[in-house]
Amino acid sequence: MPRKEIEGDWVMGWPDRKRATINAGKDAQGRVINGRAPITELEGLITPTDAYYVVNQLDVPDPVHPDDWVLTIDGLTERPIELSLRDLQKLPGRTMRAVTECAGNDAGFFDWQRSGAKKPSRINQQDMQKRASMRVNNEMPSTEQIGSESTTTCAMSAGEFTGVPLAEVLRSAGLKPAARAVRLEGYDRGQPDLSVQYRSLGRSDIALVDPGVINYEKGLPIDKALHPDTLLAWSMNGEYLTHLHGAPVRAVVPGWSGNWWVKWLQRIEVMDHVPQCYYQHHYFVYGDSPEDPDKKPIMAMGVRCIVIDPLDEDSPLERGSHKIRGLAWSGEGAIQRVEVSVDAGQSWRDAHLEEPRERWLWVRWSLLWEVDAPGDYVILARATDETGRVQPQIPWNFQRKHFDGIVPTEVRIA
């Protein structure tokens, strides 16, 4: 029987070859909330618009149309200031491609590292509608309602944004002298599903801070804010943004993950403290336990390092040439070296960089590998920043988040 060549009014020219999409998952009204990005299905360097990872913390909102969205700059400024997208699009633009990472993706390879937990796959995917809220009537989910959670991967992307430096807004609107952190604003607002916070730290048996109503925000240190590369971006892969990815305008904090990534942005406020806001306070932070009291908020990505290709699920492969092929990035510099190892670590060899390598876009890597003796193998890959930091770099933290590790590929040659 042929192929499907055709989608819609395009015919695609490469047999039974749809384009990506995200592995969706839907609210009640059957809209897109959220979804995991095909990584394993995905060539090049940019992750298509259509197949970018979705994490959304509260409500997602209804749309606000462009022509009629404001975005108020105030707080420690000396011209408190509203901006249209218009007036947003006269200041000096810039443009700039970087990786979006989830903080809990790969969560549950903590848990396999840690305590021999099923390794979790990247292609295996859990229908995403199963991971709604197991929040009802305000139920928190039992221990075992938790454990039986599959974990989350695949919430990482890479894209070309368009914007404007967020330096420039503030430069129009004056910084006072005590200004040290910018609190920024999304128009999404709901309650915090505890719930969430639950799975992340495997267990129900505690106490959490529930903060209410409230809007997403989160206070970034003057320092970060500043950077030429912190954009306030209307443009995503070369169109404007579309409604899930934060439409009108969203922050992009490249080396950081999403969470400091806000979304339908309405409001920064220019502080001389860095704000409690929950999602940097109470979740998304580091610490060896939720009773921890020196909790700090995550910021920038550790060292990361995967194989795409083969996978554990490939097995068995033929004796011959096969390509090992990944994908590599960091949240403080730009990749210089990945290695791979076919021996479970005992010898490593130099994999071959692609280019370009930008500071905070991932690198494409590959090493051609001969083998002729069938059995099992194990494939570790790890990866150097320009920094000099070694992957791993992040350890085991009670939310389980940014994990880094080198996670091997397991394979049986026939």
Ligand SMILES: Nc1nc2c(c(=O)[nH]1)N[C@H]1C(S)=C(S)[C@@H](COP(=O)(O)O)O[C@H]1N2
Given for the second form:
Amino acid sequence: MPRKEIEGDWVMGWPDRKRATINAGKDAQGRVINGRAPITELEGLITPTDAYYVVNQLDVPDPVHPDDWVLTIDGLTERPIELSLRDLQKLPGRTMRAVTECAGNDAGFFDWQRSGAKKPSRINQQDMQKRASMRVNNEMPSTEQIGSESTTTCAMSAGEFTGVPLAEVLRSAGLKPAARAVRLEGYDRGQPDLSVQYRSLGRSDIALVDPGVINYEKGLPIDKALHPDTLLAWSMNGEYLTHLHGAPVRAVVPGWSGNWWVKWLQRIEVMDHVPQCYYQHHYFVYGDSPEDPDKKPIMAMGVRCIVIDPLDEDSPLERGSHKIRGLAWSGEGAIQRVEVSVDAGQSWRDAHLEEPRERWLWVRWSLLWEVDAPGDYVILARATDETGRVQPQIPWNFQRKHFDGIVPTEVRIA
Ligand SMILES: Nc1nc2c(c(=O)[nH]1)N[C@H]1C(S)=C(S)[C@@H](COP(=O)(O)O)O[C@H]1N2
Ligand SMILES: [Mo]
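Given the form predicted on its own, state the structure of the form predicted in complex with the named molecule.
Next comes the full complex, and the chain you just saw is listed first.
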């Protein structure tokens, strides 16, 4: 649907269309520390780097110059090795296009489904600066404050990543047969901001484990570590990684939520067990409640499909023809089908899927909708992936991770 004309900008000295960028929060020095992608303003499959969402659990570390950076690979290897960026770049490379999605993206839709809370909007309205300042000032939000905040949407983007398969790096160090997991350690170090986890719970009146000062780290199970599409990447969207996205080298773990994609890598430790990382066994877990004794680390994402056009906010629409369009992706494999209903689920039609339909990237889909009768309409869309998984796959869980439900778009035809 035609949206309000976006104001112009100067691009390389010429008056041009305004470029899409993140809705950012900044620290006291004016440096960006978080951001949400302007999903509804974007076209195509690849999110431009300046529009890519940004999430950091710990403080953004000071940059390390690529010439001073070394990656240590040790633990259960034939020999411990240290690789410079140049060394990494000599190994057989690979380029992969994939969706990065924060595990907490769209968590507010769980509340909307369960308790009739306000339906979140995909027009990026979160006050990221407020969140950034609370963080800088070390403020703990009250449960009431959390309840009145707009919840996380637009913590999703898609990029093209160039690097080397983690498997190649492990091979050059010589993997021992007892290897079961690979601990990926970032050089960012600090005390986790518990308000991040409280926001994910939707309340702040529960006691949480405080791990003290730690490095950001994840223990990747060996099968996923050896998958040829799991990369150590130094490049995103055709240029070297920017600091905010984990330079010099970050992990790319396609299909698994963003928290697995460890940025600012400094050490890779091969282990004979999955380590008890804070960001794997306390935060980023599935469970029924904080007391659930059987919490499970979250891994692959569900199956997702979002409507980008029209939005509830575009209502009312004129009679005539409209193109319903959106994006679909899955944590397990390529999207095979997207079905759309304009009558609240009574009947469904297949949407057109635009090529390419790459395994880890989202696909654009669309359906032409001819509508003559005025009234209220409920548009639904649901995706199926190549493994046969139909939306939704992920049930409610207490940290509200990996939402993949079907969200209706409600519009009036005037
Ligand atoms: N070293 C390190 N890596 C990290 C994080 C972090 O705090 N430190 N945050 C993770 C989370 S929760 C997400 S969602 C993604 C976000 O990646 P992006 O900021 O490049 O979009 O990075 C992941 N990798
Ligand atoms: Mo995340």
